[in-house]
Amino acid sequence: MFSSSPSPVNAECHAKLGKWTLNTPVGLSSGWADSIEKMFIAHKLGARFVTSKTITLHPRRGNPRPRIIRGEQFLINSMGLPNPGVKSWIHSLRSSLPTFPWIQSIFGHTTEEYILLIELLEPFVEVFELNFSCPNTEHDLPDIETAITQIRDITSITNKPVFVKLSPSNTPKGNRRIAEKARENIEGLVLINTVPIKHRGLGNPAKQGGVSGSVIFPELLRHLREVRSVFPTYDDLPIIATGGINSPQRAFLVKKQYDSIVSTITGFLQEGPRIFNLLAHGLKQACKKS
């Protein structure tokens, strides 16, 4: 069944995420938890770690509606990073700081904005995610060499672990190059975000969105395979895999063959909270068979 994949690698059922050690590490990807309350809810529903909604320096309303297209095995969104902005977010963190494992996702239009976001949020945050992957904003994604330079500059101002979320708009070799050149500066990668697509039903003028769900799982595997050809294990380069992982079998493959931990959002939206325990079961089976 998995004959086209690399030979099995280390598949212990725990992983480090900043200061936390996670057992059967299954998390919620960035996008749904746009409030601290939702982060607590996701954790109570079974997410072993939670990634916040991506926060920007200033509040964003997001793209015009409609901005969600639903299908049986996919979801297309053009949300455009709606969020309350960093000042409001910090106010919420001061009121109710999560004590469970969580990741703060951020997006800046410039290197300077990323740096300012980290400086403002660092007192509250243990692990950062740099969102270098959203296809639904008015700004183009950075090219490979620009991304490498930005990552080095941004991470130089913090000692906190930093993951970088990369887009399938880059080729697998392109994302592997980012990993190779930035490895000394980052904690790990998040692979992948939604796959860019156009749909006439979307409300934004460009009709640009990103497709997620079961249909993009083969694309996730392409990127995992390429990066793991250079960094074979989680210890070499931690990877949080997200994209079409909606069954124990897929969690099993991602863990056993690519030694990556698992995160989901479309699976959560389509399958409900049971998805976290289902995926954890797949990770346990991968560990037993190693």
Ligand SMILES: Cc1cc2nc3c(=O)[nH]c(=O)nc-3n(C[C@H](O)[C@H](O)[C@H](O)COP(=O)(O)O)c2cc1C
Second form
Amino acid sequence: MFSSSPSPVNAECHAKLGKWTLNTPVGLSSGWADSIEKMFIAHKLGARFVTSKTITLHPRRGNPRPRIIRGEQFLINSMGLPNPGVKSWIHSLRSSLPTFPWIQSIFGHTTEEYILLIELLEPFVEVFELNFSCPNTEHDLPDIETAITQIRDITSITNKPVFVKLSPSNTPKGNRRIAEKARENIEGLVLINTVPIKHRGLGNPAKQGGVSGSVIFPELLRHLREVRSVFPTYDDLPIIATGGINSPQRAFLVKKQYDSIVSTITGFLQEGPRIFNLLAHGLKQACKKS
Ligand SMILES: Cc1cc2nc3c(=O)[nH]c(=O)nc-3n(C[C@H](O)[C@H](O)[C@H](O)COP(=O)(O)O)c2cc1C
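Given the form predicted on its own above, what does the protein look like in the form predicted in complex with the named molecule?
Below is the whole assembly, all chains and molecules, this chain first.
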């Protein structure tokens, strides 16, 4: 199916992301780009779209170190959303607003905080991502019904497209229910965040972190399968898939079988920027064959 090294294929893979139409939509997932400068760098290095680090109302230092454990097939992180806070973020956006496709990830402790974040950021942002999935904050994730209510309340105050990023801590059926009940209110979903795990090497007292990278790919597929059983195509419900997509074969599968666009952070951290072209190759193959 694949030649050993990526070669150009004559296929175009288009997908809409807010106001943008992406050609071979391979993106950088939230986590690395914690400054506007890094957003530009990620784009220059080959990410066709870039999701910002999750930004919160107030600056956060994150969890005590060590907060990253590296393995061959995985990363465990307990970063705890370190970020400069929305005020400083907006200051940077004012001086250099990206014109390439990008997504603003945000996290609020309450519905009101989310609403405030959206009101402040709306003049600069084309697409929002609500981080309903971080395992590394002091707050538990909302249960499914609470999440649905919160998503409806938050999205009601903006006309900008909103993606919601969901956790593998919810069951696939739970995430499917969120998709069904909130479909009217959202642009699409981001599946999945890291898989919660405890590791004694982590610096936080609870030893709590999240696994990403190759080993969570089967988990990503479980969630894609369930949500796509009710929304079969990207037109029915746009999905940005992230979770162990680290080869052209995996990008091919995610596009072909689950009609989703692909994104990665662990692939980028482990393989470097060549990951974007590798995944683009898989996507193009999938589009060529459809
Ligand atoms: C170091 C690191 C930091 C992360 N920070 C965030 C974050 O700020 N917001 C978020 O929604 N997800 C964050 N994530 C989760 C990723 O965006 C992604 O959902 C997860 O790692 C699975 O994709 P992957 O296997 O391609 O890395 C982070 C992941 C890593 C490894």
